[in-house]
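Shown here is one chain on its own, the form predicted on its own, set out as structure tokens.
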Amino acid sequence: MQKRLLRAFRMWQRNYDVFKSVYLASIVGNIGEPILYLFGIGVGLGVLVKEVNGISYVQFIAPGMMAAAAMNAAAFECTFGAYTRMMEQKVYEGILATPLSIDDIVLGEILWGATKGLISSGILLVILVAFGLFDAYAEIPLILLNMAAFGIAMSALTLTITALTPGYEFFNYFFTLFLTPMLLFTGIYFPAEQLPKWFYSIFLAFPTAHAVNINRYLFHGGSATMPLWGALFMAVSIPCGIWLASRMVRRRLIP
């Protein structure tokens, strides 16, 4: 296991050291949506809707916009940047001329993804906390853990949708389809439980309401029920989608 890490790290090291070149205007692309949406949303209707589970409306989205920023920073790496990488520039088939076999390549691809998650939500935090809408500092690194968990989640999903996809036009249908609702129906706007029990559920398959669901009780307490069971999804569902994303990547590049 140690040794597939290494390997793994070689093909993250790889993709970062390309991201260090533009590092400054992906980090803008990813975090500038979810902070507009933060201010602009929570300001916004923040004047309509003052309170939400007796807290302000500004602070009942926080949570839920640094899940949504791992999401959007995440599927976005894992879609077109690694389909880039995979089918256009045959970087894959170049690596596969190395030691790491695609197994390695995955993983690190995966770890990528969850690390650029994870600045995106780690930049957020710091502006909620800059802003005075957070100020729990114990509970920041189970906070980090559960946005990388949260990365590695999504990533390993991302990435088995990318290995099955045609073309780039055909992320329009998993951007609308997918990451639309998941923005809309896991709670990061309003409160899920005012969605009927069998609609929510359907989204509760996914990592996002599970992210925001732990993200929420780190940032603002309440019962545990649900953060628990997010747990537990994210230690399932993260082999599993590690898995399931190397097989489908080996289907793609070995037919």
Second form
Amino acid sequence: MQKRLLRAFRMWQRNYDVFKSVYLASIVGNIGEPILYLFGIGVGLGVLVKEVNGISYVQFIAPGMMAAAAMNAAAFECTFGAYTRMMEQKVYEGILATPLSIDDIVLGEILWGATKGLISSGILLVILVAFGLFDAYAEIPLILLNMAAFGIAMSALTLTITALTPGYEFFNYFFTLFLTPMLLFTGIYFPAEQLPKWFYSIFLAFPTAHAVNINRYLFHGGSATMPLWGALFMAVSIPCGIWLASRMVRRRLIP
Amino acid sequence: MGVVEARQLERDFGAFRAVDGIAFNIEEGECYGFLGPNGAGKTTTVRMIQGLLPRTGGDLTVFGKDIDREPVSIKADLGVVSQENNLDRDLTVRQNLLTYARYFDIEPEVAQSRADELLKFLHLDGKKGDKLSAISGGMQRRLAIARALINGPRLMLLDEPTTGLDPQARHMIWARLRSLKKQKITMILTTHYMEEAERLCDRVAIMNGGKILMEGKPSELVKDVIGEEVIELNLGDENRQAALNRVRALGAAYEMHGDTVYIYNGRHEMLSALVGIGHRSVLHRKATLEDLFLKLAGRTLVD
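Could you give the coordinates for the form predicted in complex with its partner chain, as opposed to the form predicted on its own above?
All chains and molecules follow, beginning with the one already shown.
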């Protein structure tokens, strides 16, 4: 197990080394968008909305925006990034001639996707603190843990889809038909109670809605029921997701 | 005990049988070549030896261990240069070696000195910091060889190591591989360059349709099938039939490929019998693996 984690860490390190040389462009891409949304929508719409559940609109969307930042970063890394390494550059094939196995590579990629998510959401948290939009300091460790777990679950899910992808064009569908609804209907911009129950329950089958619920609870408190279900969802979906991603990548690489 | 041993080795891709029950035994320190046209099953065989493809049937051991069961410990002593370029294009020349060393869990200081040594050995020390896009195809292939050596492998797998390279780059790689041979590293090579096999391989297996047609020392295979010498006769377009009749009258085995006749075991006396035959050129030379290959091509090899 320890050796297994060390081998996965070697894959993570490879990605980290590449990231180090281009980190500025990478961070601008991952973090620029959520910041624009936070202020464009938060401040702009905030004038019209005033308050949601007793807090200002920009404070209401802040925990969800963090989850959105993590989701985008992890999804981008595990679609375009992973696909390029797997199919275009044959990086996986090169690494498979070393003691690393497909399982090690997949675990390393998932941990890397989660790291990218953690970086993006972490930067957003710093911005929230700087603008006085955050005061639940005692919850920071749990918030980051939530973002890390969400990043792992999201990366595993995305990598599974990448392993089934015929080509780059397919990612357009993934982003418009899968990721955009995840942004719109998981309670990030408005309370999920406004959605029909059956409709929202579809989104509870994926990690984003749970990450948003947990984060909002850690930011603002409230009922613990949904966040606890969310934690259970993460605990189950992470090992299942890693297993499934390994299986799908193996099927893709070994005819 | 051999370094690599295969019995009744099989690999299917769907209904297609790419490797069809082959057996071989590769000894320590030997350079063993798999020869054959494209699609013969060479690459599939090499990919099974490196544990990249699980086999469909038969036995395959590397260092006495089953490759499908103990891939991690076997791969630690393996060096692979694959046919397709799979160097890490996001990294520089030297980073490629250092990152690869890390996959083998080699200490950073050891990796650094070994990387510099290998870059010198493959004449890449001037390119250390270059991006891969800035170096030529020949250099990339040399870097792939350096990368395969970073863990000090006992066994090297080289899948068409010089395909697509210019003659100068090819000779340079051959020289490096010969010096690795002197260090007693076991090598498995696939190629469709007969010259490459003759220069490097102690033994070769000629493959076609997933089977090994013959196996042995290149010089002995050639001698057994072709003979010592060959007369190569390039015929003009006119009177070709008459010329062929005179060749036939020699009583020697011959083969026609395009407008060239190859007379096997062609002895010196035959040359006088061919005077005035109407040929464009004639060449009396040593028989090579290429002759053997062409002869098989005329009969059994289908590309």
